[in-house]
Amino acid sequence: MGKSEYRDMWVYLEVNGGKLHPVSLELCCEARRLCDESGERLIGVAAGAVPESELAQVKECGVDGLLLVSGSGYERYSTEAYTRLFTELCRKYRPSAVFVGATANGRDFAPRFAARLETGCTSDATELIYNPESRDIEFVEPAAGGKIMAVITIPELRPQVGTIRPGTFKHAPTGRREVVEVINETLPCPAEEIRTRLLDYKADERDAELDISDSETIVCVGNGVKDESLPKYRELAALLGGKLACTRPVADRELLSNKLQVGQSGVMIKPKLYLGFGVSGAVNHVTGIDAGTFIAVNTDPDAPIFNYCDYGIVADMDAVCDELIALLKRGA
């Protein structure tokens, strides 16, 4: 069958405890922009019980249909139903493109039933380009430890499968369209095809300073930084109202938790403001960052961190931190 027999852009929405999984929201906004381009329907996607509520946010982002499949099965996550289910309904109605959120789920369960449609599967991509002449998506990510930025396309087969890590796009919804078709479908997992029990269960314990997704300034520290210097970058980005992070460098110093890892192996961050303190400005870091203002401190005039930042400042690190604090502390 010809690439030609498959139409239509698939999002997964994910839901856990009855709210949606805010990448699901960002991946309908991108999936909108390619499906005017590209002249494809965008269809959200879900299994479960769905409150009307995190539909009506679907819905906002501009989808043209909802796929909605209940049975048994899907009461929480589990590889082998989520599987089974896309593989099916891939299989019935043939979609050009399903974008999954790379949350622990997705990228359980996507190369999975990419496998068993023999399909591709590609993984974080930081950008999504529809070419009108092949029309194949792009999936534009870094490669090479972060060198070099790779354009990987599935140029025959389809569905084109794809799992963004959250914090990518930007949820911007474009607005409700005038007819929204609702399919249900009613699609039970066999009990005996689940190998998998649910003995306990423990929310994680969060901490809101591990938390900088959602921060607007972020002062991040790269491998430059000093041990017994740390506790000043904490107080700039204190008294700046932001929170602290780092490079991956820092956090396999152990200095930082790994969760305040900016860039595509940790957090994805949209602040208006960002410090770059001693980074050195790998691929893989700052294609992590969608920052209103950039601005980089660094001694080394050549550092790549400067072809990307708003201003760029060359000098001792420690020395721009402390002058910052003294005169934040003024008030000026």
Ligand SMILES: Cc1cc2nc3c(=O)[nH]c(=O)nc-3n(C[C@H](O)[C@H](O)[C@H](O)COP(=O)(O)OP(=O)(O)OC[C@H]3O[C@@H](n4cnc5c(N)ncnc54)[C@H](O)[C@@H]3O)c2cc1C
The other form holds:
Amino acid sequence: MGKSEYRDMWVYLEVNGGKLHPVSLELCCEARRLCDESGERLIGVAAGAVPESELAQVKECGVDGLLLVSGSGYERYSTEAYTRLFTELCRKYRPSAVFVGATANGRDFAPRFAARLETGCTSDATELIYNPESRDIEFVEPAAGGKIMAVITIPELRPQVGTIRPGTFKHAPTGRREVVEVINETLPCPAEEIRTRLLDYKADERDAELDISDSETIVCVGNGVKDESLPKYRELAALLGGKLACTRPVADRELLSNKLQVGQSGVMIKPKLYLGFGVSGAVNHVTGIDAGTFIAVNTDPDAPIFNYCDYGIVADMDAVCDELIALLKRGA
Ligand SMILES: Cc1cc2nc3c(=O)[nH]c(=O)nc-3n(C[C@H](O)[C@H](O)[C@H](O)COP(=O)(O)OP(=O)(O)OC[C@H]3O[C@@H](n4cnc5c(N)ncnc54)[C@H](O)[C@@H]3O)c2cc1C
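Pass me the form predicted together with this ligand as well; I've looked at the form predicted on its own already.
Then the entire complex follows, led off by the chain already shown.
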């Protein structure tokens, strides 16, 4: 079957505890842009119970339609039910692309249903481009240790499946379409196909300090940081009303939790202010930052980070941090 016979871009709407995962809305907004360029329709796909209030948010992102699936097997996430669901739906409706948030669940079922459909799945793209000549999506992501940006396409097979990390794209709703088609499907997953059983449920113990994705101010320490200096960066972050974050080597040194790692394989952040201390500016790190104001402190005037920042300070990081703390304490 030729690729011209596949139409519409889909976004998987992930719902946990009656709430949409923010990545679903981010992906709807980005896929809206791609659909406007390709002339295709944007369809949000969800299974199980989805509250009207959550669907209203999806509609605000400009979807042309909703494909809502009911039936047994979707009360909670299961690998088997969701793999089967998307395999069946894609066979029936033949979308050209399916975008799935790179959450624990999304990463689990997206490559599985892609494999069943014998098509390609790209993980963790940081940019999506629609190529009007080939009619392919170009999934862009850092590769070879961040030295190059790879453009990955699925030129012959359909659908083009991709997982995208939360925070990669902005949730910037373009508004509700005049008509939003709602398709209701009933597609139960036979109980005997689900090989996992729920024995117990424990909510994630959330530590607000480890959740940096929404912080308006980020003080990020890189590998230039001395172990004993860490408390002063924590103090600076607190004085600025922000949060402490780090690069991968700092997490590898086990100085800070890997939940605080910013970048391609860490958290994507969109702070109003990003202050990077002793950060070299590897693509794998800076690709995770979309800051209003970007300030970098580094002793090396040739550090790549100075290519990305709004303000660069060539100086010792501890000296600058001490000075900032003193200024803030004086109320300057
Ligand atoms: C597939 C892949 C995914 C990756 N994902 C991520 C990711 O998500 N996030 C991430 O951060 N990295 C990631 N990396 C690693 C990344 O490529 C870099 O190695 C890393 O970001 C470098 O961290 P850094 O800048 O802290 O350390 P370095 O590159 O070691 O830089 C330290 C900097 O500190 C400066 N410095 C030293 N002393 C001082 C001082 N006293 N004062 C001021 N400046 C000083 C130095 O001049 C230097 O520029 C990934 C790599 C790969 C291969």
